[in-house]
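In the block that follows, a single chain appears as structure tokens, in the form predicted alone.
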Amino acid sequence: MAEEGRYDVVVIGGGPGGYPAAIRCAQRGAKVALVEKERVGGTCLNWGCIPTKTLLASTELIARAREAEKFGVKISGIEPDWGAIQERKAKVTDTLVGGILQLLKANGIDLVEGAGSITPEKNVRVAGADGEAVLETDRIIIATGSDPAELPTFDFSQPSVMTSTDALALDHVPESLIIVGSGVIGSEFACIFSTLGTRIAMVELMDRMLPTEDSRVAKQMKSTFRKAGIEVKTETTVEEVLEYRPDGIKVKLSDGGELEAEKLLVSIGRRFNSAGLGLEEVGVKADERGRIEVNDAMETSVEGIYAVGDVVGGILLAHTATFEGLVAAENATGGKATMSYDVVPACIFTTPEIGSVGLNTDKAADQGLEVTVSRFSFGALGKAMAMGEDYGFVQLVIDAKTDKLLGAQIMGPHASDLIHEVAVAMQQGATAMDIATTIHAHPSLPEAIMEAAEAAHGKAIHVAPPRKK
């Protein structure tokens, strides 16, 4: 049974929003308990960001090895070992979980195992394997995250139907796979399993894949997937399941067609984990989908109760959750902090990678902004050509009146790293000319950002001028 006691702050949920919040509260002198029903690190570390990136690291290495001869290197006998790949994934995850546990201990935080809920007295009840305990507290931070959303069309008790969590635990590489949803998670899994030899068909309700991304990025990624043999059906849904089998599934599509595969992965977003927390009893407001309402201090409708991460909706990214957790921690311990979402980089670890921040061309148009859109292709960049990764581009969205950077989209090698140059520039209110006049090392990938900034002012050296009529 969990040990009862009194705390300055109790954090419910040990994911990327919860455990940083707990540590920051402890750093500010608070006595803290962290309640977690499964594993610290949450979805990101255990069933999301880190496991998928570890698998991608293996499949990217396989893909590069297959292209070795283009670089003058002969490699034979390339053979993926799924069991060893899974073992490495587990080792990476376990190592990081162990690191968090050490940090909690070093900061004097009590880790309480079990499911937390809020009592009418605004304390936290923990239901653990050995019984219940009540943790008395002055402040509560809710960081319970989200789970993969499910569709009523599918019976998830069938072995052929998977969520992203199930896909990470597969004991073999499926011969064929239907992916419902072509967003971030679905697209990353498509890259993983396609490289391992799985035949993949993606079904997307919207008129393009990666529907939240810039239209140019989405269009080029669909072309890339097609070249890799991945079928992407847009403006299409699964109308019904025609057959469940122990070794497969057969579905009917809205366009009249049929698809059959060994496995089907549902990847249509997340559902918010706010049920069972006792929110109604204490008056914490949440919408019909379960998203908890908060202000820019991350405080709910009830004083002294905060919420962060996926459970508040908004930008469902681990690093957003972390910053929300730090803001909540400051405020829960007497500080005064506010959360801003103006500059939040987002990354998609497909092949090639995608990095974005701020406004894209579609969002700028929706807001009626007058913008300059400037691009530079990796195909014209020396370092990208030397690496053999000269596909993709840098796109800057610039305020036409002030020259300030409003956003950027990068599709190409190390896009997840490169996007942060633009993020820092935006955070400091920099202009395109500020980047253009900053010396960038040669040969390097960041030169593409400099070239795009120069092109916005018609000064790019490596871009041919328009032909004279």
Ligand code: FAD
The other form holds:
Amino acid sequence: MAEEGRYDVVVIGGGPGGYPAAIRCAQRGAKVALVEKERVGGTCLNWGCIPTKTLLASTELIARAREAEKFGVKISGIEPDWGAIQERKAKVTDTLVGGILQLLKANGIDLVEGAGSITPEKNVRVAGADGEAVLETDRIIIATGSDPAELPTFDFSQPSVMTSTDALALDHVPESLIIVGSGVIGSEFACIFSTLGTRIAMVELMDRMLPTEDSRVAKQMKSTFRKAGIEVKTETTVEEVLEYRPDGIKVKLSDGGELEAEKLLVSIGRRFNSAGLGLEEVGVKADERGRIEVNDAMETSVEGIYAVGDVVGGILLAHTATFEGLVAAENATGGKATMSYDVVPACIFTTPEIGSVGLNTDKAADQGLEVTVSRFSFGALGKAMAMGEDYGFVQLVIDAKTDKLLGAQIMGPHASDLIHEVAVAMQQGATAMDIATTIHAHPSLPEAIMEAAEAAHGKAIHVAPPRKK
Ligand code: FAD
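Please show me the structure of the same protein in the form predicted together with flavin-adenine dinucleotide, now that we have looked at it in the form predicted alone.
So here's everything in the complex, that chain up top.
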């Protein structure tokens, strides 16, 4: 335990990497301070996962209500109320932030408001509204996250140019929107605003949208977007801004075309928050983009200083940040834990949803692995048909020799929930046969996973056998 007035651990940054790390340290008996310069919950709760999913809950309800007649239900007067949707979003995030504040208090953690940096003596200086303080400590966990990356092509002081944080705070629904970048964040915003009636064009540098996803998933999503009226221009960039107007923007594209819209959202990735932390002075190594280097114990190049979450790069997801935070917390309090990235589910909350884990078919091919790829379509599943959501598929990537599950991609209803069955199976080293021989309730969506696993062994009941010649 630390001496009087001294902390065992100071955590800098209260997002999903930092606050669970602080709580785990306290659970292990440490005296802990958590330093936060804006709002606990970080990007995830305030400007990321939760606000976007709250907006999506509203827009999905609108989309569903518009389809009501297909289900024999008449609903009239469906009208989005953006003000009320935003109020609900604020209420959800405020409630969650309040919950974290209570948890910090209940665990005896001192929340120190202000910007933290590391002193040459390896303590933490906090610059707050009331001046500066130095927190003496034995160990430090850096969890300062990331901010939206900006592009020099655009002047972000113009009202028409937005980051994801600006888009979440819009006071009205724009009539038209250009989205630069068709990754996860851009695609989720496209779904939100397109349902609200915004005309959307997406511009993507790579040869396909969702460039990190399985190519089959990305291709199918592009055609789904097209059907929803969302144009995705791949292998295209914005070359220059031709005009900023108070009510819009006009840009020139690399293919010679021009686009005009009321707003333009830049969603091309994240900027790592490691500047100004005093890293160089104490010898903590970071790469040229600001990603802090860590080992599998989440320890930096300096003993006793750990880093977790977006600021270490890699997989920029809230749950990865949390697991890294828990590993760092164990190690900062005398334990021994290592971080593994073998099974990390990743979800995209588009319509339809995408869930993926482990290897996809492109990565398996790149690695020259001998795999069996087995699919089952939601179009052949009773529950999906009953729900009116019979689009998309389950795809399993299986080691051809051992039958072990190496990965899965699911596109369709509740894909973000379903993917966890495969994640647990992979964590346990299960085979496709293990899934195929596990009784799944009927009618249910996970039956699609069971059928895909059965199909890998030529035993799927609801897949027609290849036609005999
Ligand atoms: P952050 O959440 O960024 O938290 C860092 C915290 O540190 C912030 O509160 C910041 O104020 C504070 N801080 C920074 N510097 C200092 C300093 N010097 N002193 C004190 N405090 C400091 N991930 C998912 O898993 N699922 C999703 O659905 C999802 N949706 C997203 C949607 C959007 C629009 C965005 C932008 C991101 C989304 N993400 C999602 C990613 C997810 O939000 C991040 O991966 C996650 O928040 C990273 O957690 P973190 O703790 O590393 O950093």
